[in-house]
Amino acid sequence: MVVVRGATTIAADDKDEIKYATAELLKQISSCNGLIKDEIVSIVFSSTSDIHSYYPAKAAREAGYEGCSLFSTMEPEIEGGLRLCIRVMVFVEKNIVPRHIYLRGAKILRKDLTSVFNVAIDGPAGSGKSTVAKLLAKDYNILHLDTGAMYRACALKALESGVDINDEAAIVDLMRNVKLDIQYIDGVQHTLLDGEDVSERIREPHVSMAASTVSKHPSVRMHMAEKQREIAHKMSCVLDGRDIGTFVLPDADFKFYLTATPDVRAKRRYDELLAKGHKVDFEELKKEIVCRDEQDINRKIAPLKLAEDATLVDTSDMTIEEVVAFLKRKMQEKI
């Protein structure tokens, strides 16, 4: 069972306002989610108490809502609360990721479903932000751009031409010939470089570290920040790197800094590669992220930071779920 939440405002109470307002909304949430009527078990309203002409209830079965059990209700009085608000959950049989639905004045309930807006994820290796950005996103419903695929890619050439990653002028050079996409394929994103899906490939460990080195350069960061706010300015999407919050997109309207222990990341990493099939040591990897870590915060360029605005979470002992939740309960305070 699914839920779909939705909400709308009328203009008056009136009869005919609450019957079009219903109608409209429930067109709305099946034609969004790709419903059909059978699907639907049930739709349960509520409306604010300066609402009293019409029940939102007859008004779907009018709409030709008939098959489902329908229920209305009265919310109490709240001060300062929306006015003249119609407020419906749909519950339906079918496995889908619900898409909520908010119309007119009830938009201002959910700007994260109704406006553009980013949400900014900072943090080390192994912290956690990448499993978490892209979980935040497909809750959302929206993109996660995964900035840090981008550095690895440009790396893992560099690696293969045989390029000094430490030569910044090389590796300015070197991109100006590099075709680097992004493709979004069953919500999933894939990095490819000149042609090739590299989106496995560049996870290696010791892509990582040269990625660490890559992104030093100024003119490496500048080039792919750019490309970075381009796609956030224009759709509202999830992004997680090391300097997302103080660099890439400092007004970004949602940002988290995400952090564990040296241990617990390494711990995350070493089982991520040996279910990838990658033979690892773990101290030797500990000592990678440690030194990642400290190549990172002392660069000169965008450096990890925890930016003023952020929110910090320390996810040590937080599972995934349990840090999907809390992102998502702050991004609502905010609201």
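Note that this is a predicted model, so its numbers are computed, not measured. Take the two forms, superpose them, and find the largest set of C-alpha atoms that agree within 1.5 Å; that set is the rigid core. Numbering follows the first chain given and starts at 1. Compared with the form predicted in complex with ligand DC:
- For Thr73, a C-alpha deviation of 2 angstroms or more is recorded between these two forms after rigid-core alignment.
- After superposition on the rigid core, the Cα atom of Ala11 is displaced by 2 Å or more between these two forms.
- Once both forms are overlaid on the rigid core, the distance between the two CA positions of Leu35 between these two forms is 2 angstroms or more.
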Contents of the next structure:
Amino acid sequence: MVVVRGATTIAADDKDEIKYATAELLKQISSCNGLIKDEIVSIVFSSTSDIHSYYPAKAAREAGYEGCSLFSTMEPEIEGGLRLCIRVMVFVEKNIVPRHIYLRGAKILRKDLTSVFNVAIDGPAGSGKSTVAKLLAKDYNILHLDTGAMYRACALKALESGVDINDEAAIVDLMRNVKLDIQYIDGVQHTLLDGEDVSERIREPHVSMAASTVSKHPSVRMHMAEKQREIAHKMSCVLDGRDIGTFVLPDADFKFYLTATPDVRAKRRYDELLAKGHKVDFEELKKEIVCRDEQDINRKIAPLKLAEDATLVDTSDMTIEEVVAFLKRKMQEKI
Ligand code: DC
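Previous: the form predicted on its own; requested now: the form predicted in complex with ligand DC:
Complete assembly follows, chain above in first position.
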């Protein structure tokens, strides 16, 4: 039996607030842990003593958690503790490494019961970081956050709305009016723009360079970095990007910088795009990658660079499996 923990807060002791917050918390716990309702044996809630209007257990029942036993208890007072807080323990009949979920400012009280750790993988396009991050996250049963997808989604929105990608104010305005969501379905990241799944479309070649351009704007970066930190502080994850070890999470537990020669990187992207049915010219693609490197390395805020305490890995002559094994060995050495 595995226990997944979580907590959330509500704005007021109100029945509808409790129903909404409880359903949201259980939904996140299920999706981040890849759970189906049948795998949940029991759910125990404990609420702070200022919550009276409704029982979270009842809310869970109404949200469709019917096949498991549900309990609501009251939490003892903790000096300086959060007010209007609902905590939960979800008992699961599945062999998983639990991802504990803390929403709306709720905090982990017992650090000994959880071990949030972050792995930062930075590097240029085609260095293999995304594939490696995905495999590593799967191995450790933790989340993979592909931060490039967020800049790509922003670029896609700008391109489709006819907004100039060089116009920082217009891009920020656009981002304010669009809902960018990252969801995990069976452990796989999906990027949603206003509820529409754009995970495939953001990979189209014309979006890549535009993503690099929108990522130059300081206010766009601050916005994205904030979102990434919010996720990383809540749960263990492998994050891949350009500035994770240097800017987003300078305190990341493990830091890697993957690279490879431009030829190798272009060939990887070429094969990848070809397999997806995109017609691309190899030389064009290589030019685009080199140009993107230039732009990512030379931008003023949080440029692509090797963090002082990151391990540099040249993957030019390595298979993906070799890279993953190397990273795991390095992590093991550090533990
Ligand atoms: O990793 P990728 O190819 O999906 O990233 C697309 C672009 O987004 C990349 O050229 C630069 C930008 N990016 C960034 O500036 N910072 C990140 N953490 C991730 C991506």
